[in-house]
Structure formats: structure tokens, C-alpha cells
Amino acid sequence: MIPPIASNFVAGETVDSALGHVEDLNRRGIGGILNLLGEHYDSYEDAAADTEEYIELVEEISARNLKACISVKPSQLGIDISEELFERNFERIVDAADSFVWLDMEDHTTTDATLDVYEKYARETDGNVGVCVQANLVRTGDDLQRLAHLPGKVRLVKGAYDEPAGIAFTDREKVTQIYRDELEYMFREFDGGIAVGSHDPAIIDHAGELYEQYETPYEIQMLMGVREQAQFELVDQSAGEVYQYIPYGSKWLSYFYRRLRERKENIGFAARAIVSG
């Protein structure tokens, strides 16, 4: 069972608990992006098991008529075993889904294979899939040019992986400026399908300004448990739709600690919860 403090960041261990969280969000005008926790599998059985759960999940999203979609990790679907296995499992999920399917982006060694699979299924599904790209990678500007005229959606994030300096920008202020520049490129060159993956108020304000200038449809995506009050306020204040990225599943412990390590405010939140708990 997930302890109360971790449940601020993880929506339980089961499909039902995750969908119950989505139902609560939907009533407040926020959509859900569900992610079954798990990554870097080296066995066919683990990749197959998560593929089957995702298929169950998309069927339940449709049956309950929720404003929700899913986001899957390539390494969860077997890319560390073979690119063919990853694509085969991803295809099974896409074939089963009426709802939208996102591909998370992992470290730079999987970028090419992830983008290749995205491009193929963006065309085959007429845009019912999306992919994440990371502003801290030097290559991302070129990748956005490749993706600009494809159907589907692109989520821009700053990037959370500790990549080699030769292929990634490491200065935080530099990454933020590149993010702003790449976001402007997306609003200018994309017909739609822009997802702003950020908790930074200045970035979110910048997206609103770009919308006023270019009128390109977009959405804001933020993590469960991080600036949640701001998420609810953005439903009325923002021109873009608001989605919450919602992890769930039995592998919650490592994810929870990663959230705490990433942001000082999360550590403070956790400490306050322990003291008051």
C-alpha cells in the first residue's frame, strides 16, 4: 500500500485507483495522462505484462468516457531488448486505443528509435499519438523541424536525464532560453499539437503570449503532486487545455524518491507532510 505522503505524487497501484483520480480531475476541468510505472526491462515477460495492462487501461478509459490518455516509456515496452519488440508492443497498444497515446522520451541512446516509431504511427493513425522531446539536447532544434509538419502532438520539456556535455546543454539558464526559443518555433511552425511540459510560471506565461501572437492550439502538462493549485487555476486562466501526468502502479517507490530529489520544494512538501502526518 502506498503511504499517504507518496500518494501525493502517485495515483495508487491499480488501474481503478488511477482512473478514480482521473475522474476527480475531470470534474475540475483537467485531463489525465496515465503512466504505469516501470522502465528498463530486460525480459520479454515484463514488457508483455505492461503492454497488456496498457491495453486494459485504454479500454477502461474508453468505457468510462474519461478525458484521459496514456504515456508509455520505450524501455518499458522492451526497447532495451530490441527495437522490434518495442515497436510491436507499441503497435498493439495503439491498435487497442481510442484515446490518445503518448511516447515518453528517455535517454539520448533511444531518441532515434523513439522518433522513428512516432513518425510511423503518427502517419498511420492520422495523429493519434504524441512524443516528448527535450530542450537540453543539442539535436532537438533539428528534431522539431522534422516533426513540425507531421500529424500528432509534441511535448516539449527541459529534460531530466544526465546526458554527456557533448550532446546536451548543462547550464540551466541556457536550457531555459533554448526552451523558450524552441517553443516559439513550435507556435510559429506547427499547426497545433503543442504540449508545454513545464511547471515554470514564466514558461507558461510565455506560452500564453505565443498563443496570442500565433493562435496555435496548445495544452499545458504538469506532474501530479507538483503545483497542483496552479493547475486548477490554469483551467480558467489559460488559453490552453490543462493535463496532469499521473503515474501509478506497484513500482512507485523509486519514482517517489526521484521526485523528491529533483526539486527542493518537493522535499519541503514531504517534510511538512511528515511533521503534520
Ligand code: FAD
Given for the second form:
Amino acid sequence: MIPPIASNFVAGETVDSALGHVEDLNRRGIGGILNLLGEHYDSYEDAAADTEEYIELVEEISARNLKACISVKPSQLGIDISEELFERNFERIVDAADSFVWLDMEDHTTTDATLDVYEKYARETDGNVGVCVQANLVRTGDDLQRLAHLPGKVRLVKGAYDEPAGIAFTDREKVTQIYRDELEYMFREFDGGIAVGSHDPAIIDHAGELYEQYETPYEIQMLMGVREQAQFELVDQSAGEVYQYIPYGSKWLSYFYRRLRERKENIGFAARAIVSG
Ligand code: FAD
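Next up, can you give the form predicted in complex with the ligand of this protein, since the form predicted alone came first?
Full assembly next; the chain just shown is listed first.
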């Protein structure tokens, strides 16, 4: 059972609890992006088990008629074992899904394989899949030129992985500047399908200004438990749709610690909740 403090960031351990959270969000105008926690599997069985659960999840999303989609990690579908296994498991999920399917982006060693699989299924499903790209990687400017001509959606994030200096921008301000430039490129060159994956108020404002200039449809995506009040306010205030990325599942502990380590505010928030019981 997940302690109350962790349940700010994780929507329970089961499909049912995660979808219950989505139902609440949908009533408040926010869509859900569900992620079953799990990564870096080195066994076929683990990758197969998560694939099966995602298939159950997309079937339930359709059955309950929810405004929701899923986001999967290549390494939970087996990319560390082989790229073929990752693609096979991804294809099974995409075949079962009426709802949209996102691919999270992991460290740079998986970027090529992830983009190749994305491109194949973006074409085959006529755009029912999306992929995340990271502004901290030097290559992303070129990758966006390739992605601009494909159906599907692209989520731009700053990048969560510590990458080597030769291939990545490591200065946070530089990454934010690159993010702004790349977002402008997307609004200018894409027909739609832009997802702004950021909690940064300046970036969210920048997206709003770019929308006024280019009128390219976009959505805003933030994590469960992070700036939630802003998420609810953006439903009315922003031109873009708002989605919340919702992790769930039994492997919640390491994800929760990552959220705490990431920001002092989260630690303070956790400490206050513990003290107040
Ligand atoms: P930061 O640069 O961390 O912070 C900028 C400003 O935002 C802060 O100064 C503050 O004003 C505000 N802010 C940020 N966090 C908080 C907080 N907890 N509380 C209050 N204010 C805050 N990374 C990947 O590498 N691959 C992925 O597939 C991926 N998917 C993602 C999906 C979504 C929906 C989101 C939101 C992020 C994803 N990320 C992914 C993570 C991303 O790369 C960043 O590490 C993360 O979002 C932090 O960058 P930021 O732009 O949100 O804000």
C-alpha cells in the first residue's frame, strides 16, 4: 500500500486506482497520460508482463471512455535485451490501443532506436503515437527537422538524464534557451501535435505567445503532484489542452525518491505532511 505522502505523485498500484485518478482529472478538464512504473528490464518475462498490463490498460481506457492515453518506456518493453523485442512489444500495445500511445525518451544510447520505432508506427497508425525529445541533447535540433514531416505528436522536455558533455548541453540556463528556440521551431514548422512537457512557468508563457503568433495547436503536459494548482488554472487560461502524466504501479518507491531528490520544495512538502501526520 502506498503511503499518503507518496500518493501525491503516484496514482496507486493498480489499473483501477490509476483510472480512478483519471476520472477525477477528466471531470476537471484535464486528460491523463498513464505510465506503469518500471524500467531497464533484463528479462523477457518482465517486459512481457508490462506489455500485457498496458494492453489491459488501453482496453479499459476505451471501455470507460476516458480522456486518457499511455506513455511507455522503451526499457520496460525490453530495449536493453534487444531492439527487436522492444519493437515487438510496442507493436502489440499499439495494435490493441484506440487511445494514443506515447514513447518516453530514455538516455542517449536509445535515442536512435526509439525514434526509428516512432517513425515506423507514426506512419502505420497515421499519427496515433507520440515521442519525447530532450532539449539537453545536441542532436535534438536535427531530430526535430526529421519529426516535423511525420504524423504523430512530439513532446519536448528539457531532459532528465545526465548525459556526457560532448553530446549534451549541461548548463541549465543554456538548456532552457535551447528549449525555447526548439519550441519556436516546432510552432513554426509543425502542423500540430506539439506537447510542451514542462513545469517552467516561463516556458508555459512562451508557448502561449508562440500560439498567438503561429496558431499551431499544442498541449501542455505536467507530472502528477507537480504544480497541480497551475494545471487546473491552465485548463481555463491556456489555449492548449492540459494533460497530466500519471505514474502508477507497484514499483513506486524509487520514482517517489527521485521526485523528492529533484527539488527542495518536494522534500519540504513531504516533511510537512509527515509532521502533520
Ligand atoms: P525545471 O527546469 O526543473 O524548473 C523550471 C521552473 O519550473 C522552476 O524554477 C519552477 O518555477 C518550476 N518548477 C519545476 N518543478 C517544480 C516543482 N516540483 N514545484 C514547483 N515548481 C516547479 N524527461 C526525459 O528525459 N524523458 C521523458 O520521456 C520525459 N517525459 C516527461 C513527461 C512530462 C509530462 C514532463 C512534465 C516531464 C518529462 N520529463 C522527461 C522530465 C523533463 O525532462 C525534466 O527533467 C523535468 O520536467 C524538469 O524540467 P522542467 O522544464 O519541468 O522545469
